[in-house]
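The form predicted on its own is given below as one chain in structure tokens.
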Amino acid sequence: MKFNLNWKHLGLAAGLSFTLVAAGCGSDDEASGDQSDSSGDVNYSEEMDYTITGIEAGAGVVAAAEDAVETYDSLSGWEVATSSSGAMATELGEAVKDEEPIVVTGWTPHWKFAKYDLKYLEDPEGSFGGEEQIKTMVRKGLEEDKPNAYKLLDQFKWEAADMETVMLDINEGSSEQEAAQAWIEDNQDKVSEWTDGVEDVDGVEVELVYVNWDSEIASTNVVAEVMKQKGFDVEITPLENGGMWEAVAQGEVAGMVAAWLPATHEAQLSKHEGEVVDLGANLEGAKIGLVVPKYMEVDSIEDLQPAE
């Protein structure tokens, strides 16, 4: 019995010694990890494979992101992966669900800011420009040919919160027309300002074009539904950025309420200046830039790391 007890004592001592050694090793590793965390040098960039999740090729925000890649040392070796605004939103949603890092090309107004906790990365080099407006552009001759359509489009103005309400409603399952009609019903005061002095018509045809972004889907559907209530026969057609501007400039359609200026559609405006009629801003305070979830510990584009 005594012999067994001594071996038990030896076993306990050996086990205790092993535990202490192991604990000591663990403490060193944890201390090392703590130092890494305290430095704030989390390499999100490597986790994201040095990729910015973009939208359609040719979009102004994509061009600005590509310019940022060339401008910032912190984005050296990065690429902008183009897809669509819908695909970008899907990837963002999946990343947020799993609390994974992601950088997307973003813009305001957009429903994603109402649904997720997001932030713009600071842009000290100004690659994405400053505050933007969304403008209404119509074809030449519209005022003479269809004065009531011209007047309503000229008087269309709303705010970012209005647009985001419609966008979020669509994202949560309403059809585009249902979301537009619901907003119109809840905002008759604004609608009455747009239609002030606009006479009812009987089947006057009007075609509007838009780029297939959530923001422009919302605004174009709302305007179309209001025009239908005034008796217009309205058709709305999604096009790529260049095709949208071309259609208005060539007089093939009545117009659009989707011109982001001065930065996003700068190239298209330069190409078609003098060929379209600028009715001014229908929404102030729009913005583009690189967007990340707030749980990411980065605040500026300069906080990212270049590819090795």
The other form holds:
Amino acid sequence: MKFNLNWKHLGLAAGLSFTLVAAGCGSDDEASGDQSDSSGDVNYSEEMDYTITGIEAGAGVVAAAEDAVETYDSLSGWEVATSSSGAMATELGEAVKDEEPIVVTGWTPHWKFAKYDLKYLEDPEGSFGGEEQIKTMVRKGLEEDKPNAYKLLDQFKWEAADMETVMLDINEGSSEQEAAQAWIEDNQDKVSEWTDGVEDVDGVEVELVYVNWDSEIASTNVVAEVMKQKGFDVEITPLENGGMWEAVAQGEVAGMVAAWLPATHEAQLSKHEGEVVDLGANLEGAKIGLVVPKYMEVDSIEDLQPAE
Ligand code: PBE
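Rather than the form predicted on its own that you just supplied, could I have the structure of the form predicted together with ligand PBE?
Every chain and every other molecule in the complex is listed next, the one we just looked at coming first.
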């Protein structure tokens, strides 16, 4: 049975509390059989209270999920609950522990895919866009005022696997700064490309803004640590998404490495088009979407069920 394989695969068979399962089942096999109901009778959607577990209200993926609720008949009457990325991750972890259904607003790169068996729900209507890039945006005038900071930010580019290494390290208990420093030490070849031609400076002040998303905590801390090693006096400031874009557009800060495009932050970019300087992608192959644990027998957003 498919479900039994999943139990083993997740390594959860022992010591798990079967909260959703009727009492009195004779064995784990029966229990998991009851729970999964391969005839498709299980209404995951009702169990989830027709709620998508979202993150911060200003995040692009939350806006995309709200768009999906408007677009898909299968999500009619659903709600996108907003909270924070940390709260979403906690709820996801608890659901997986109890093998309960959950739909979260998810993104890649993210450590959750290394830690849990998860999948994106197919999105035939394209509410979540396609492949995304993470881009670096700086304020106008930075190139003239602080050419070495500009050059370093312009040359910053890494891969999903790099970002995931830092994220996992933080998830497993390292401080943000320690994880950034450890990655830098192990990846001097990449770092030396970012700093190529960048002169050492003596305390030039640079402020970077970001949002407390795990991916952006990783990238921003790594860039900040590299800049510190070149002699910059770096401050990193977490804001909400709209405030992050605004701060760069108003020229209040040097920049940010957290612009998800073309879809996720489309609204923010079009609001500030011409007010920010686009330094191009620092990471390719990012993605957003609705994410569920693999033990849920749904593959597409269209497999969910509308609220009655
Ligand atoms: N995220 C992570 C952000 C961009 C980076 C996908 C949560 C968002 O949805 O705006």
